[in-house]
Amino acid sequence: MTNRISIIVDTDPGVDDFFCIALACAYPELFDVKAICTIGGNNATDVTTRNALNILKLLRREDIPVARGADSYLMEEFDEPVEQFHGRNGLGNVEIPETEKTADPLSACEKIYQVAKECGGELVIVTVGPETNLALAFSRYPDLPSLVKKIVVMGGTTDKGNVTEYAEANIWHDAPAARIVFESGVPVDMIGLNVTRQAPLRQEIFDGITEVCGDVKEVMSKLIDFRNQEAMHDSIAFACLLNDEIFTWLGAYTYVIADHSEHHGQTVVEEKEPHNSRVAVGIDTEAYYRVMKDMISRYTE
C-alpha cells in the first residue's frame, strides 16, 4: 500500500477514545497507524495502555504497538479517575478481552521521535487526551516540529467548556502542554466541544448494518449506551481525516492560557496572522454519522 497517512494516535482510553481508535484500524488503506500513545487523564496511565492494548485485540489489530507515556502532567499529579464518564475501568465498564501483548519497550516520547524521524516529515499526530507526551517529546527532541507534517486536537473551544466556563478537559488538565503543542511551530488542526457537542452518537447509527462483528458492536453499543448517547468528541476529531469537509475551518493564530486564573486552559482563537491553527467553527453532523456507519460496516465477521 502506497500513499498512506503514517499516523500516532495520542490517547487516554476512554469511551470515546475506543471511537477514534476504531476509526483509525478501521481504514488500512488509507492509515498507517504507527503507534498507540498513552497517556493518564481518564484513568491512571497503568489502566489506559491496558485498555490502549485490549482494544487493539479486540479490533483485531495488535500489529500496532503501544507506547505507554507519561505518569503525571507536566507540573501536577493526575486527578482522580473520571468514573462518571468513563466508569471504574475507563472503559464504560465494559469488559473486552485480555490481550497478552505488552507496551512497546520505548516511552511515548521517544516512540513519537522514532517514528517522527522514520516518516521524514510526513506523520501526522493525532491527540485526543492531555498533551503532555507531546509536550515533553517537544521539549526533549528540538528537531521534532521539523520532522511532524501535522497534528489533529480534540481540545479546546471557542464557546463554554465542560471544566470551567472557559475551559475543555483535556486543555485544562495539561494547559502547560498544550501551550507548548500550539506553539510548537507544528500546524494544528483543533476540533473543540463547540463543534463536538453538535453531534451526539446514537444507537440509530447501527440501521441497516446488518454484518457487524458482534463482539465489536456489542462493545460500541454498550459504550453508546453509557454515554447515554452523547457525543463521542474523540470519534469526531479524527474524522476531519476521513473528510475535512466535513468541517467548516477557520485559520486563526491559537494560544492557551496557563495561569491558574478562572480562564487556565482557555484556548483563544483570534483572527490573526501567522496561523498556527485551523479551527473547526461548524460541522456537518450527517457526513460525520455516514463516515461512522462506514466505520462501524468494516467490522465484519
Second form
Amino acid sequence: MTNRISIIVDTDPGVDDFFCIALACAYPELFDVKAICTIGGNNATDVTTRNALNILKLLRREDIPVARGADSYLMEEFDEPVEQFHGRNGLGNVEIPETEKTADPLSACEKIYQVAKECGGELVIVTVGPETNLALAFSRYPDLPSLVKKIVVMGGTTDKGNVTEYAEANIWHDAPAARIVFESGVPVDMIGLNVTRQAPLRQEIFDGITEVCGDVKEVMSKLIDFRNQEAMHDSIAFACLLNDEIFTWLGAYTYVIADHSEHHGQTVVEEKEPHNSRVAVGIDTEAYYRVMKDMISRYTE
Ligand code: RIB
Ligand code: CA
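Now that we've seen the form predicted alone, could you pull up the form predicted in complex with alpha-D-ribofuranose?
The complete assembly is shown below, putting the previous chain first.
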C-alpha cells in the first residue's frame, strides 16, 4: 500500500480517546499507524497504557505497537484520575477484554524519534492528551521538528475552557509542554473545544448500520451512554485527516500561557504572521457524523 499517511497517536485513553483510536485503526489503506503513544491525564500512565493495549485487542489491531509515555508532566506530578468524565478505569467503567500484549521496549519519547527518522519528514502526529511526550522528544532530539510534517492537536479553545474559564484540559494539564509543541516550528492543526462541543455523539450514530461487530458496538454504545451523549472530542480532531473540509480553518499564530496565572493553559490565537497553526473555527457536524458512521461500519465480524 503506497501513499498512506504515517501517523502516531499520542493519547491518554480515555473515553473519547477510544473513538479517536478506532478511527485511526479503521483505515489501514489510508493510515500506517506506526505507534500509539500513551500519557497520563485522564488516568495514570499505567492505566492509559493498559487501556491502549486492550483497545487495540478489541479493534483487532494488535499489530500496532504501544509505547508507554512519561510518568509525570514536565514540571508537575499527575493529578487524580478524571473519574467524572472517564470513570475509575479511564474507560467509563466499561470493562473490555485484557490482552496478553505488553508495551514496546522503547518509551514514547524514543518511539516518536525513531519513527520520525524512519518516515523521513512525512510523519503526522495526532496528540489528544497532555503533550508531555512530544515536548520531551523535542527537547531531547533537536532535529525532530524537521522530521515531522504536521501535528494535529485536540486541545485548547478560542472560547470557554473546561478546566478553568480559559483553559482546556489537555493544555492545562501540561501547559509548558503545549507551549513547546506550538513553538516547535512544526505546523499545528488545533481542534479545540470551540468546535468539538458542537458535535455530541449520540446513539443515533448507529442508525442504519447493521453489520457491525457486536463487541465493538457494545463498547462504543456504553461509552456514549457513560458520557451522556456528549462530544467525543478526540475523534473530532482525528476526523480532519479523513476530511479536511469538516472544519473551517483560520491561519494563526497560536501560543500557550504557562505562568500559573488565572490564564494558565489558555491558547491565545492571534491572526498575525508568521502562522504556526491552523485553528478550527467552524465545524460541519453532519460531515463529522458521516465520518463516524463510515468508521463504525468498517468494524464488521
Ligand atoms: O478536553 C478534552 C480532552 O481532555 C480530551 O482529549 C479528553 O480525552 C481529555 O484528555
Ligand atoms: Ca484524550
